[in-house]
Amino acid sequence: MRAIKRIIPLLFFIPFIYSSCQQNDEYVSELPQGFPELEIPEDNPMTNAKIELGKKLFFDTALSRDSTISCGSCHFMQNAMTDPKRFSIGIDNQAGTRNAMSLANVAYGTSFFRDGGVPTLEIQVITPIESTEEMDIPIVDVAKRLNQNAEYRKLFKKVFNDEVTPFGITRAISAYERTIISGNSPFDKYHFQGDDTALNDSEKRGMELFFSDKLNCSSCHTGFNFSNNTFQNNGLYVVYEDIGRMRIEMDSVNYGKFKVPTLRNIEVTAPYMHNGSLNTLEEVIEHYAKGGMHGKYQSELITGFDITDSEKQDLINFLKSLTDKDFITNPNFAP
């Protein structure tokens, strides 16, 4: 989900008559302890058949212009549904300009992409498909292509009682993405499930540091998903090549602001920052410890702190306790 280009066809603002011939196929979510209920759009109820169709589409390279790139080309299960490359590679071997964000718990997102430029998961699906640096094909052409496939015609008839349409494509993929839930890490077992043995002494010390006023990490990385969904200039640069949310809201107050990412599974989601410029957790901690680069628009929350080597290791051990091994080995999130 790294695209910058925002292509939202007019047709997605035209009311649709949603129809599904599904009977008794409602998806029943089993959410982790401590997680709020999902908010499901009225025009996109969750069904098992729709989710299966969405997964098939998510990993199908037919959704790119030359049939080489799928949504799954930038989101890998073992990396918590993100990309270990600094910039994902799209059509014609083009590299993007922003690091792919994890899709873990994307169902709880209030806006999407690094700059929050898209308001719903359904609309989000369109952007990488139509982005010239990613999949580079109009979604209406994807629908025409898939309508030539007898299996897809059958599946869309079953799920939507219709032929393959852009509406159906976006609703199926977003329904599948809402099942990408991660919430069974050692931290979860300790904090939400009451297992006092789930964290060791070092991880517990790191947790105390993380939530302390001294480090102030939890001022942004808070709640069950370790993100407050705000946009912050974290002082990575004084002058930003990528101006961030200012591209969406043309006000200098948004200069260099990017969405606060979840810290869940951060052990396996390197490289870090909006542009993948930091490779290790040690580098991330050092950046915040020095208080950023002190640019004009840097967040006042980034003030720096002193930390010893042993404290740094405890903090890293705590961050690694946010790794949900069941999630990153779940075959539902692999092709």
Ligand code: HEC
Given for the second form:
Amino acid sequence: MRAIKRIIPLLFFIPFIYSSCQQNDEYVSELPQGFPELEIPEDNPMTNAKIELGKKLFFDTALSRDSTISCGSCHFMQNAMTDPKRFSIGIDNQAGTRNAMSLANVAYGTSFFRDGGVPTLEIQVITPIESTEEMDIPIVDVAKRLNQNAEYRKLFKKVFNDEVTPFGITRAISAYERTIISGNSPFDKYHFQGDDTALNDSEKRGMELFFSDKLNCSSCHTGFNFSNNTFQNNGLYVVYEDIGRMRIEMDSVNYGKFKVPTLRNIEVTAPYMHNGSLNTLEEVIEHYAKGGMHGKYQSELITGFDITDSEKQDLINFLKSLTDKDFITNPNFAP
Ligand code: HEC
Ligand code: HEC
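Show the other one: the form predicted in complex with this ligand, since we just had the form predicted alone.
Up next: the whole complex, starting with the chain shown before.
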């Protein structure tokens, strides 16, 4: 009898405990040292259940017309969430025209795609789904398809208290993408975590070069994510097949400008540049050393420099110290 008396008040509290657990499903991100706070859109708070649903959607081929392609078909964990192919293969074996982008730290992006043509991660989700070269299905049809699946209906009910909707699909996938954070490379251990032994002498010499006025790399590849989030013409061509930012803002000053990409995990994200035209870091450094192709719209910051072969090797070793092994083996980022 005494035991029952104790249980009754407990039973009374269970529904409250349960509902507060649901509310406290808020995702607590453990950001790497030196990383700024994330700005999460008000209409898309991060919860663990939403992130889990977003991951399931990210790797689900049901998001393409013939159920062959998922987001994960072009964004691979071991390549820092980009594609080792020069041009990714979408639906019906079609190749695109731009090299896929790493999704590492995409949460900090201020615009998306190489030309920055899309303003938010939420909206970005619709682009590959509806692109006739990538997944080729209207997102409303994806919602209809997933509504026939009992598990998805259950998960959307739990996360959004609704049936499967395009709104929910874009919110869940972008919430998941905001967890794709990389900041535990040897460089981070050295620079942000105070471990002087994390870089060897060659990597330290390469770091000096990278941040030097002579090489000037950090006038564009700067800050914790090695990008100032601007668009620049880094002198790859005189005549560009893909005019880059000018497709979005029709002013010739934008000719051949592309988003300054992060250099994090650069060792595993080859090939390089918007069109994957450079295969190795050696080729990239050659490109900058010769001062680009000197086109009319090339950035004035690309001026060229002389470095010895051993300095070149130091610079490459530094770039390779930006590889975050925990990130490229983290099962949260694989199906
Ligand atoms: C067929 C290959 C392919 C598929 C499928 C694909 N992507 Fe991509 N992704 C790319 C390419 C290529 C780019 C660069 C496109 C450009 O700049 O125009 C890109 C760029 C992005 C970007 C921009 C990153 C940045 O920093 O600006 C995000 C975010 C992204 N993809 C997420 C997704 C999501 C989410 C899905 C699934 C809904 C998806 N991708 C499906 C190839 C693909
Ligand atoms: C004027 C700004 C600017 C400067 C200075 C600059 N870069 Fe870049 N970098 C860019 C842009 C823009 C791209 C992307 C170009 C494209 O997509 O075609 C890029 C691309 C790269 C890439 C390929 C990234 C990828 O994922 O494809 C590497 C590596 C790189 N830069 C390293 C360096 C190094 C090393 C230096 C110094 C020697 C340097 N950059 C100086 C703007 C700059």
